[in-house]
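The chain below stands alone and is given as structure tokens, in the form predicted on its own.
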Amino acid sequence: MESISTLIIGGTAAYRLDLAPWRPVGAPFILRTPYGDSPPITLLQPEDAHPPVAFCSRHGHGALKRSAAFLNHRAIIWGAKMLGAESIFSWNGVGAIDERLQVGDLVVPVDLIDFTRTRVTTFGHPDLRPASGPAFHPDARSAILASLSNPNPVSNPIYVCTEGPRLETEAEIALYHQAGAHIVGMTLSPEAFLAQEAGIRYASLGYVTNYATGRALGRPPRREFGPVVARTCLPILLRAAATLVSAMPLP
């Protein structure tokens, strides 16, 4: 198989998304890492003009059957390294902490605080490098900005990271605002930084689905985790992918 530039990694109802009209190749592989094995991976090739690019369900196929807490990332960020993969992009739901934001808002994330705490956030690989800079690389993050009919309803919005796979509670949720999140979620730790160590470049596309804990502030509570977030963020990454390619060809 010849090397495969960007690996998409689908976060919420991913699993449950007809992937017909993005014209998979081929049939679905999975791939056997020295981490475990990766989800099964499909090559999309929505348009002849661009390559194919891989995609995953992160939590599972047909059904959310593994929760962020429990997922092997490094096995999926592994598997992206022994494609060839040198970008990733991923979708994730978000809880919003900022009140500016509303179900539905898309956002990309700058930068990221990790509240984990039993997660495996390396290889432990003697040749790699430990992650440092930026969470999530501007050139990625950038793609999908361009994708976006709208920018981000806050500027430089910050993603915290909680351990799930429990809600947060709204004395948590205050913590992290204070601290300067804007939404929260349970998967990009340790995702990026994993990405980082195995020199790819990483971006999210967060797609809000609910209002944190405490911070629906009189507004109806709205929760929105069905087929409509996959369906608005694939095309979305698709576009960033295509992009990034025609902006920093493979040699």
Second form
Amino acid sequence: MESISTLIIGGTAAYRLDLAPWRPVGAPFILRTPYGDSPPITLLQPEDAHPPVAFCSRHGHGALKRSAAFLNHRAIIWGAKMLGAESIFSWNGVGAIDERLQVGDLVVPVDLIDFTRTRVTTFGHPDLRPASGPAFHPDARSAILASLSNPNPVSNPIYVCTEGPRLETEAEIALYHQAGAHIVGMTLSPEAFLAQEAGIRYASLGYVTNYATGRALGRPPRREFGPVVARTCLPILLRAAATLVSAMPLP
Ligand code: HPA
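Right, and the form predicted together with hypoxanthine of this protein, after the form predicted on its own?
Okay, now the whole complex, with that chain kicking things off.
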């Protein structure tokens, strides 16, 4: 198989997404990695002019089958490495901690606070150096930002990753707010760190699906976990993938 430069990892609502509009190429396939099986991967080629991009749904197919606390992050990222991916773009639902953010806003985290407790955050592979430096690759992040039409009021959001599967308490969210976090989710650690360790550029697009516990602050407690999340995020990340591939010779 020809080498694939980009993997897009779909989060919220990816499990129910009909991929037909993005022109799947061939049948989905699973990669057997030393860390277990990858999720099914589909190649998409929405534009003839651009090479295919790999896509997988993090949480399963048809329904949310595995929540973030139970994902095999190492199999997904090692799978990307087996494909030859130089970049990974992902999307994920986030809870808004910062009061300027509303349900439906799009955010591109600049940094990550890891409050997970039991996850394996390294491949433990002798040839790979542990992650260091920015949690999100600046070029990959810029490519997502360039693909957004409406910048939101929080331009450099900090994402706090919690262990789950339970939702945070109000006191925990108050602590994360004091610590400087703008958004909360359960996915990006260790995903971002493993990609960094594997030498793959990684950035993520957050879709504000809800207000974090205690942070509705008098607003109607809206929630949006429906198909609009995936239908909004996938085209943005496909544009980001095309931007990054054409802007930069691969290392
Ligand atoms: N907390 C944790 N993870 C999340 C949330 C939240 O409020 N919303 C979406 N993912």
